[in-house]
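Just one chain is shown here, as structure tokens, and it is the form predicted on its own.
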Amino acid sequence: MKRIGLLGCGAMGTQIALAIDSGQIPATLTHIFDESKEKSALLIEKLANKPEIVENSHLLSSNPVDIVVEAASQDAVRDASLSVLQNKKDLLIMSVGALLDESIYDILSDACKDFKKTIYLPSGAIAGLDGIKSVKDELESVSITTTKHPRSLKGAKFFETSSSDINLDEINSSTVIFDGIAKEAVSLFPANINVAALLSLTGIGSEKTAVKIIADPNTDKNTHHIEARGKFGKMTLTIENHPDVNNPKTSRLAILSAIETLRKYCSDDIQIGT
């Protein structure tokens, strides 16, 4: 049975520990880290079988596991990554945006090649990655089209150094608060739009894929509209999302799909999709 370490204890870290408790994923969850020791423990008390708790992100992979998944923070995959590859484990991600800083990416990439380990990126809050995967060569153009209720984009970082002055709890209809392309969104957005860092990394890169941010304070949906181009024909892929009961900045299909991902890791079964 395979044994799974734990970076960030929040609300989806939660959900795939209970996964992992119940059964769900046939795998054991040996040790836990999170920056907050108080959440920390809050998971442990949630939990039959319990695991350890380590002092620092690094100890996580330094004990006997066989895959760290982060569910933290990009600064947590910028700090702990390399270090879980070093010691020779796999590393499943969430927090796909850090992947968008080449330096970081590139790192990575060859830290898996070095020691022969892989990382994980589940498909997130979108559906439709295994089709624009297989048509990555002959893609020529790929947008994405986010909404979200405003609630769920409070605390980004574009609201503290954008100059547009926007106020979240002053918007009354859909508006339009980012247009841009897929790096500088996921760096001022950071726990809120994953799903364009994972859509470029799947694509053609996250200079060229467009993105547009649209608060709605009538929605109660993460939707998200994809559109993509090329010699192969056009896709249109469009996903409403129940944003998570704990944390509105995530989508519950996040963790399902990490939940699944985590699944197929731990199983000798069929598997289905590329």
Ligand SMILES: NC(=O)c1ccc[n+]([C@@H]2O[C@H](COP(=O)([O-])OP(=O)(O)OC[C@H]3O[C@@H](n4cnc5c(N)ncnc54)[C@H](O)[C@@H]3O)[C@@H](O)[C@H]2O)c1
Contents of the next structure:
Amino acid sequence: MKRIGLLGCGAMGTQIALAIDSGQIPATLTHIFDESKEKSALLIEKLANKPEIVENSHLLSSNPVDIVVEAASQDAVRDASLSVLQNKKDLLIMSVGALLDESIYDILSDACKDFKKTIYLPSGAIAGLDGIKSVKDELESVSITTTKHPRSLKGAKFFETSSSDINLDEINSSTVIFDGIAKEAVSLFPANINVAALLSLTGIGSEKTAVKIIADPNTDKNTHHIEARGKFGKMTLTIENHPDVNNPKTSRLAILSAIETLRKYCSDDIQIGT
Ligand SMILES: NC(=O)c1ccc[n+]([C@@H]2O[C@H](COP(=O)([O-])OP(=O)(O)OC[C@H]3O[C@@H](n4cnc5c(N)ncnc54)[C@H](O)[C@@H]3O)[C@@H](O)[C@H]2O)c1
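Switching conditions: you have the form predicted on its own, so give me the form predicted in complex with the ligand.
Next comes the full complex, and the chain you just saw is listed first.
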């Protein structure tokens, strides 16, 4: 049985922990950490098999786990990832936006090789990364348009720094909030647009991946529309996600994608797909 350490006990971390506890992921959750002690305690209450709560994120990987699962924040990725690899543990990252910082990406990529460990980035709230990966060398353009209810965009750094004076509470029809490149989008909407980071890392990079973010008060979905063109032809994908009930910024598919990635990591089985 693989042993798992969990960093982040919010909406996603809780569902991952429950999937381990129920046997859906054939593994043992041995250690957890959240900067909010309340969140870790709340999670423990929900589990039949109780993991140990550690005092800081670095203690997750100094314990005998096989993999640390990050479901916390970009800051947590910046703070803890290198020590996980140095402690010779695999790592699954959900706050993928942190990797668009090239220095972080390069340090972690080198550490994977040096310590012979793997970082897993689940497809998250989108589908089709298998196809994008296959046509990577033939891509000429990639774009993603994300449409969410204004409440799902609340709290983003963009609204503090933007001179555009957008008040999310006053939006009464579909409104383009951001039109630019992935690199910028990920730093201005860190909790909302991990999918643009994933798409960039898989395809033609964060400076060439076009991103549009639309706030629509009439939608109850998190919708991602991806278009990729090149010598191979054209790919168009639309994913209409239901937001998680506990965190409207996070889509149900993103949670299920983390669970499936971990299930695959923990199982000896036939692996389907690219
Ligand atoms: N890859 C994807 O497609 C995708 C999709 C949705 C969410 N995400 C990302 O996954 C992460 C988790 O999402 P969520 O819905 O569970 O969020 P959440 O806000 O419900 O939970 C995050 C938890 O992590 C804790 N936390 C934050 N920073 C921390 C740190 N530095 N150290 C320890 N604990 C910390 C918080 O206290 C909170 O309990 C977020 O960063 C989110 O942006 C990725």
